[in-house]
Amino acid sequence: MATAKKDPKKSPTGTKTGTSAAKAEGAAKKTSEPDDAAARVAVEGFADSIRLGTESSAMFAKAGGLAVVCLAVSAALGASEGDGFKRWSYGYIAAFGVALAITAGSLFWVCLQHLVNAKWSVVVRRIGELFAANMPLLAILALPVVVPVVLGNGVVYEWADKTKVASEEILKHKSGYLNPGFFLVRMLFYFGFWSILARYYLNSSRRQDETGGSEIAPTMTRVSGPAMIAFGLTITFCSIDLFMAVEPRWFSTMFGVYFFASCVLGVHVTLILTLMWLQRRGRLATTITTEHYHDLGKMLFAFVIFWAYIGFSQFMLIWYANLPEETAWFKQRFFGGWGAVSWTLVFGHFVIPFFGLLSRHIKRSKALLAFWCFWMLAMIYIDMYWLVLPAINVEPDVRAMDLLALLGLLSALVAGAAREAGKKNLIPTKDPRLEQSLAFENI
């Protein structure tokens, strides 16, 4: 465990002299991590544990092992269905939607902080960078979705089957976009772009830890403008390709924004729960304050409302137009068991958390805020399930293999973030806005 401190007796170059140097050398011998220059925080009087240390390896092993076991058992259960993994694939796509929402949401959040030159979030940003860096891992986890399409297997995406396309005019009409070759190209572009952008932000931020270069933060801010535009386009088309294309006869111009709402909810849930876990283990104990949790809670509350606004807007426009090719999608979800799921989303994803997160007191209470984070994580999964599974099931049918796939994918994200954390800093130690972030207070 490394402790980062700012010694008031440092020379202007940042080198400790005299008694301070001797104390620093003695302290370094007592820790399991080297007290290198990158771990020193350039803020007067700062003292906190800012590295995960050996716990990162332990967490990587535990979470990685759990991910492998859960995904393997889930796949084995899917194989036992005897339907060529059809039912398993639908459940896997729903679970993958949650993993994508968290990872893409993390990338959006990091990009946003640079775009608006945010100061309050500097001490939180590195956690977002770590989860955004899971993009290459997520690309690998997308293979069970992508490979069948490329092979022309219409187990989920019927437009991947050339025979099916040739027999139905509407699928033939959309084949210029919905075809295996172009689908593969788009997936490679989405995950390739996101992986490069996520790695750029993480590497630049870490390079700033080492060099303290004053030009690094402004450069990341300049990149964030065009990056945000590209992100908005790619996440829109990716959500259409992965989720809306499960039912290719239906379409909605608001679907991308609807999925984006889940991305932003997912990242705030992840940030809050990760920071709480770190603080329980003595990391960032004084760096992250109630003020930071309060702001994260406000963002969570705001996007609960945003999700409801987009969801209602999408439904209202389709209901008002009353076109059979559009209304059939909602009709299937408003009757029987799926109708109950729809009302669960109305109340569980909006009404209840709206009042649950409304109070300032709740946003400043770790226990209550953690409860609502787990609640919203469950709602995000129910939402993904509601988007995908009605295409195959007349009634809701949650199975063990679905939940194991979800647990396996989430565990894989935790393992990836833990591996990336390694012996690196959990905050940007030389960001020029760090002192303002440490002193942040809500008005």
Given for the second form:
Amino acid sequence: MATAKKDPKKSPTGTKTGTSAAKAEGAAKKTSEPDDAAARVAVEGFADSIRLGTESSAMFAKAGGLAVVCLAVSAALGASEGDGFKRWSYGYIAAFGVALAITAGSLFWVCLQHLVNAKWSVVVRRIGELFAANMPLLAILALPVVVPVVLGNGVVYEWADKTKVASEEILKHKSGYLNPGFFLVRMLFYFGFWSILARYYLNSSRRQDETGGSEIAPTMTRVSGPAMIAFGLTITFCSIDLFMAVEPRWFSTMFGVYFFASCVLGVHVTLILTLMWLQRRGRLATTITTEHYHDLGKMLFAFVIFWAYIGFSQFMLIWYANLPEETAWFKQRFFGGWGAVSWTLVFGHFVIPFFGLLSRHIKRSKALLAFWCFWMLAMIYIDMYWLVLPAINVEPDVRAMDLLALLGLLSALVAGAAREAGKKNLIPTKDPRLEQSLAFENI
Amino acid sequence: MAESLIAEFGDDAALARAIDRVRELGVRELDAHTPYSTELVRDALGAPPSRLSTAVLVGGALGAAAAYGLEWYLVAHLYPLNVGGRPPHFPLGFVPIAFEMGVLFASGTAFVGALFLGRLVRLWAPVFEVPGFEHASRDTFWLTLKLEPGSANAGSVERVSAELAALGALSVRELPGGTA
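One more: the block was the form predicted on its own; return the form predicted together with the partner chain.
Up next: the whole complex, starting with the chain shown before.
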């Protein structure tokens, strides 16, 4: 290393290692002593590590590599089925639902914190902003779902196939909305809008880190009102287009809210687990306290109940009205081969975590909270699987390619967030509410 | 015979200090009467967690189970009718009534339990005979304690009374009827 520096023209390889080593050295120096304006925290006596530094690129490489390998193996297994990726697509859509829930949920969460001018969550907000900024990545990962539809391939979405639509009255009737061209337009709109909004929040927040401008926070609050309305509409229609449209003969007006429940659960699970990982790596060690975990845990608990409330409301209306075009969907899930999965959701997604997360003591214990986060993450996936897969499988049939798709997509999100975190701050250093967030305590 | 004392204080901090002091003297049986719920006094008394929450849980669970049982007995057992092909017994279909009855029984238990645990049905207690005690619901803070004759640390009534007066008690009296 030292020789390469002294004699840079010794050999091409020597030069290369010399520069990269020097670069890494410079980067390490930068993270250990942040001296730029953005890193200065606007709170007296603040002392904590607020940057990932070089670990960001290491995490990006690890998670990104895992994502590529998992998705490649999953796709290869899908191809080996020899059904034109039909079976694989269903598993991929279910896994994509979890990734979308986490990413769209993060965007919702960031928007919500600005909307209500939340103080407790300021130290956590940047993590949400980073995961929301995965939206363009998610748009790329949506291609295996969107491209076949645009090409008129009806393996998953029957309404994409012109001949099928022509042969069935229901599909013909719905083709004004469910057609490949309009589907593409909607997808571009959803992901475009979300990407711009997520980028706006992250960039504004980072500009605040640099300039400390007092006008930035109120502007973000003003934007979040209309943004929240637009989010509510886009998430509803997007979930209908991607997941409800898998079974185009069935419909439920509560479907959008049902998926939204997964979004909010997804973001809280992600935030809690990410913060725990960061703290184990010595980042934000004193910034994030039990009080912040307690509040995140409360939200997780609340949305466990919210999910049950929405899921049950959807069920009850259909059960009570007893209309054949609606009940077929639940009949297959409760009385067909999927009964065990349905009851797993009733207990695993609601009853057990309800009692599990009820106690204050549990929400304030890192190990127990982490356990329930992993539990809920698994349940969000089982829920998505239960929504999508009965369309093709009469009985639950979990394949390695389904789970690899899930692992690949989640790793991609981690890689995207790690890359975006880069060497920049993990908290908004000049947010006017930062001091209150640091001192936050539950009564 | 055990002797009981009652002392009056001007604010909750003084009452909390007095509680800590008589604890040190070895007095076990203590109670406080305050115009409003105060954290200082509650912490000083160190009351055990209320049994009410457990009672509410049990009441709610019993109510829900009873409602579910009744539904099953009527709808699935006595008169199983075929309504639109739906099974007579499907647990999720029974949830709303079981839930409502659970809530009703839980709130009923909470209401009755709070009355019972707060001994609110009684119309008279010995402390009511203490002159000025009506201020306990207005502006002064009261401490009652019982001195067990056997306890070595507690010392005499005079000793404890003197301590309480030194801690800022506005008045200290013997309570003839006991603390209960």
